[in-house]
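One chain follows as structure tokens, the form predicted alone.
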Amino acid sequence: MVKLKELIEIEATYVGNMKGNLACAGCGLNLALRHALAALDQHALLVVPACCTSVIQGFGEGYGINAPVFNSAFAASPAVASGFARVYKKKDPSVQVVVWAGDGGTADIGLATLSGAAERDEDIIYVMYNNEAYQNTGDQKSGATPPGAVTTTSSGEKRPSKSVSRLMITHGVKYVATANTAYPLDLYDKMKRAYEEFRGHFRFIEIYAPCPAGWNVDPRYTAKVGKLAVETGYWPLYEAVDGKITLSRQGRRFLDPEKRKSLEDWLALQGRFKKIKPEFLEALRQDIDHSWEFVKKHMAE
């Protein structure tokens, strides 16, 4: 496992996303991209559909990502990445093709091509950074928006959020992991493991990436919101190899509901939950319970 001092030194040597890029203040995605690129030893080729990453990437003379990037159509990124992976397998096997996409382009618009790439076991890492709405276009509801969260196109709903990581486990994907920008060492280690141990297979990592602008969160509290998501049980941290889940060290104790922090403490930091109705709060609790039931059902012995 990487140590904090090591990660600081690695990211000082190789800066994956440049300072002064166009990300919003406190952007969780910006943090996730920095740590993930550091884990890939400067071998990443990113395939990016329309999403907030396109903003970080920049336009004109500005460029915010220190890695080659190919911009694809919204629904096509896994198919495009599959083509790149097959070419580079012959041309330069050191290149790691990575799809870097948001929840809208993954859970919704890109789900068909994602499923196809997973079924074919394409040699790519698919990263879904989950900021729980279409944030690049103004905070519209996505399939990953949690119950009770207000967006510009919804006033809070009871419907459970769509978990793509659980879907990938049931797809039979070799390596699936969840991560969180508030736990950079864990995120780095999972990207590193996906890159080094499971080459030749399709790999999927879902990263919880708080969006201060869309969630109406003070940018100072990006990391705090991320940590509370884990500590309240909302965001289980785990790895799944061949469908068998192992809880990460940072989140293992929250398997026990008695050890979780109050859900209300997490909600209070986010304006999107400011007027959450009791029935929506109950739906959110049920969503959390369902998530942990899945984890327990698929845990490695």
Second form
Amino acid sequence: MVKLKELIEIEATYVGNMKGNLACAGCGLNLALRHALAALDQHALLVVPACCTSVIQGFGEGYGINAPVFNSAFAASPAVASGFARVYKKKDPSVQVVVWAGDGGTADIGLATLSGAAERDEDIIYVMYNNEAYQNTGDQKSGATPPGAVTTTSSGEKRPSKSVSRLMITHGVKYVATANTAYPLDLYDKMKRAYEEFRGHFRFIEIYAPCPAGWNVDPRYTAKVGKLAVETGYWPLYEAVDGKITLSRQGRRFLDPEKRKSLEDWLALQGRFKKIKPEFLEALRQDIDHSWEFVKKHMAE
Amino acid sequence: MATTQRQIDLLTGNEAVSAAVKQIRPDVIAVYPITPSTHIAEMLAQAVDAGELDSEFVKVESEHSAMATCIGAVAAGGRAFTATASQGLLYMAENIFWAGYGRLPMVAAVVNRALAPGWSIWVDHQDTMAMRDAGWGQFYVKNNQEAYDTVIQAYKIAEDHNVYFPFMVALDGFVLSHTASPVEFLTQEEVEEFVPPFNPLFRLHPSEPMSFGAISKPDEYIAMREDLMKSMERAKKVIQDVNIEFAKKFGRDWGGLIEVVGPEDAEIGIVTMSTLAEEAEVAAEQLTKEGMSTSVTRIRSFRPFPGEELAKQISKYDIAIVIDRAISFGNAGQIYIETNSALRDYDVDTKLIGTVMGIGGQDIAYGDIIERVKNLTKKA
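What about the form predicted in complex with its partner chain, after the form predicted alone?
Everything in the complex follows now, all chains and molecules, and the chain you saw is the first one.
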């Protein structure tokens, strides 16, 4: 694993998302972008559908991302990226095409396009930064919104959230990983591994990216909320190679429910769960249990 | 040129298009099957599989993704091709506009087919007419030879730095796509000499980080759209020049923007497009024999729209009948609307009558056109 000191040095020499971009205070996705781009060693070409990243990159000269960005139609990114990847495969194989998309663009409107690119095993790293609702347009419910979370279009729902990572594992995607902005070293390593070890294949990384503005969280707690998502067992950290899951070192112990921290304490930090009803809380617990059952079932021997 | 031995084959419209595309050798071909354009995808995929064609064939999961893949390919500096029809073109629509407004030159063959509901797999022009404002050039061809020639010309025109926007080559479903007629090929050397390698004005690459399609302020947005409008204007000359160069080299002249067939001093004009125009040529000949001197003015380039050339030609007629194969509901056929506006722009007072024929695949023979022209001129 990369050392903290090393990551600091790498990010001091190459800044992927520059100062003065338009991210909100405490933005989780902005951290994710910084670490991800650092791992890709200035070879990344980003394809970005409508999402917070379309906004935070800013406009005009001196825009805020130090990498080429193609802004695509909402549901089109994996296919646009396929076109880039097919041309650069022959013309310049050093280019790593990356789709950088939110949860709405991935779990909802872009799901068929994602499925197609995954099935074709396109040479793309797909990053879904999950801030669990349509945050760019102001926190509307998406397919990835967890049970009980209040959004501007829902007062909390019982249905489990749609896990695109699990869907990608069952799609037969070569490399699937979950990551979290509160674990930058783990995130960096996974991006690096996807880039260096599984080149030529479709790779999918889902990053938990807290959204203080949308979740009604104090911006200083972005890392804390992210860390607790892992420590409560809500967000298992793993890698799956050819469908076989290996738990990541930093989150491995939370396989044991006894080691997990209090779900209620974590929810209390987030305004969106402030008045969570008991039946929604129960649905959230069941969703967590379900995701661990899947992990256990697909764990490498 | 007479010394060059060229191959002549009996080809359907779909075969003619795929033959041209094989010689153009795009970097990326992304196609989703839809009747009546499917054969184009099949033949190109088979050519790639057989190693005859060194293109990346992307078997996408939708038309929306077919166009998106072409968009990515061109933004990477590659040459791209797709083919579709009807609902497929409409499903692509969001990305059709993205490619047009994004100034990504490529060629799409659109096999014209009516829109549902009721399901109809047969020809009319409602599909491409729905895309007329997408920032694409639109050619409508009258036969399979022109389909072949126009695909080749369209790449040369689209990739010209004075033009630099994508083009559709529209051919009538079944009437052309599934009907064979003789097509003369250019040699591979001729195609490569006529259409030089794609020299992109810009491409995205990590060596020079920049953003494509970021948030744009109104003044920037307006500047981009004005530039597209100016490029459309410039394209008119490029289309004519390319047509002349093609005619000189290969002996076939499709008229450039418009094609006029019939007596110079015709009193009646039939203004239409595609296979209806070729059918109208027979009708005009017959009408002229009967004493109603008639010629056909065929619009080959609907975008850019040749308003000036049309007005000039129509000013020679006493009366002109515009036949549309599509309708702008609540108004009239699109060719009629736009031709009418061109006559006003250029102070032409020729009597213009619009009529709609052949939608939903209704078979139109020259006799039907003769009858319609007689009825309409009688009333006028």
